[in-house]
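Taking the form predicted on its own, here's one chain by itself in structure tokens.
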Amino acid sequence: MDRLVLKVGSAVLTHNNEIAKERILNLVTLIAKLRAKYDVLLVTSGAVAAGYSALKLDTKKQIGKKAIASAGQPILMASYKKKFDIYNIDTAQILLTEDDFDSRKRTKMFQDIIDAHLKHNILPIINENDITSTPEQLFGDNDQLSANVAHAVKADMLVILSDIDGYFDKNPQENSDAKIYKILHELPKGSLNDEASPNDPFATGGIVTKLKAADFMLKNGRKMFLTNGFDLTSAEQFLLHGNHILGTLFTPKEEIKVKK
């Protein structure tokens, strides 16, 4: 069976400082048909934006953001919680850093976690562990956590899920006539030297974190879907039935291969 990690952001999963219940049971349900074709990992954001309801401190200063997130993080997993049990998934948490990644030791062992996990039919919820961890030991946006997660696990492709259709030739904010890129097997020059400009106040990427990770699958040999998360269709009609309506793949030349 292929696997699959799917990452979604702050954007999609909360709005006016609040947990989003319809778009994560959206999520949940879209989760749940993917699970009879894929092992599923799901990397998530949105602790920040669910603990700024409960305590209101400034984001912007080390120890706010991270008494937010802790406060934050039980919420956003009761939330899951509550959606996974309509369909009878069990889930589990995994809080990983920057560290995680450098040590043989440590990224084997929640490799072997993740992978029994996934043997018992468990889902793994993904988010970077910013509570205790210093700036050093961050990745700092969840885009690139999702792309090393995605390598270490060997997984088959990264979806992204955000509050974007994909990626587009220029900003389709700005601009009626931006085209979107549906295929790309290198990313266009320039793409990754402009600075990271979320649309969410909550979120720590943008567009060019998602070219990063795209950059960082296609250099591995790995596939990277980036689609619309507000409406999950493209990415149900693309991951179930092969259809690529909307979104940008990201995918490498043929005489890439996988690195299994």
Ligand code: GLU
Contents of the next structure:
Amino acid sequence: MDRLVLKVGSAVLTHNNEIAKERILNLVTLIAKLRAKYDVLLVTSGAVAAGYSALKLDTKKQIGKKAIASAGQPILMASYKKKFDIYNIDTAQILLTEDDFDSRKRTKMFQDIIDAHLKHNILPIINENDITSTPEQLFGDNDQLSANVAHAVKADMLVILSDIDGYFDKNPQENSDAKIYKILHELPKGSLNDEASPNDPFATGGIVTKLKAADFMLKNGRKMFLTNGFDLTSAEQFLLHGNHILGTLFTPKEEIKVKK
Ligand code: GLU
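Swap state to the form predicted together with glutamic acid from the form predicted on its own:
Next comes the full complex, this chain leading.
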């Protein structure tokens, strides 16, 4: 079976600092359908956002953010469990840091754990271990974490479910003529530096970390699909029926043969 890594961000999972229960249900329903066709892994954000409902500390301060993340993990996982129970899907939580990918031994360990989960029909739910790790040990954003996970588990595709429909040639919020890129084999020149270009209002960390993830996937011969996580129609149509309506597919000119 093809392997899919789905990554969902805090904006999709939470609303006004509370877990967005209906969106989680929609995501879980989609995952339940996808599992008929794919081995699915979920990379989720939302621990800090969920934790803030219980613990209102300053997220800009290191200890505040870590304390909130640790309060948020069980809230987030409990919300997932409630919804996955509807479909009788058992889940496992895996918390990783960037240095798990630096050591071959540690990478092999989590790869084997994930293989064991998938073999036994358990859905791995992955997040960064925001809690006891130092800033040097962290990717700091789950877009890059998910790309590294997708590569490590030899996924056939990474799907990023976001608050945007895809990658546009201009900021769609400010330019009504902005056009979505449907398929890209490489990133437009300079797009990874957008953050540093103050003239470009589209240069938010949000899109840049997604482009970095896409760049990583392309350079490793793998595919990434960036699409809307609020309305999952595009993801469902693409992944289950092969209809590419919205969303940007980043696909290498030459795909690597995935060995399982
Ligand atoms: N690991 C963070 C969390 O669970 C999210 C990081 C990100 O938003 O990319 O809150």
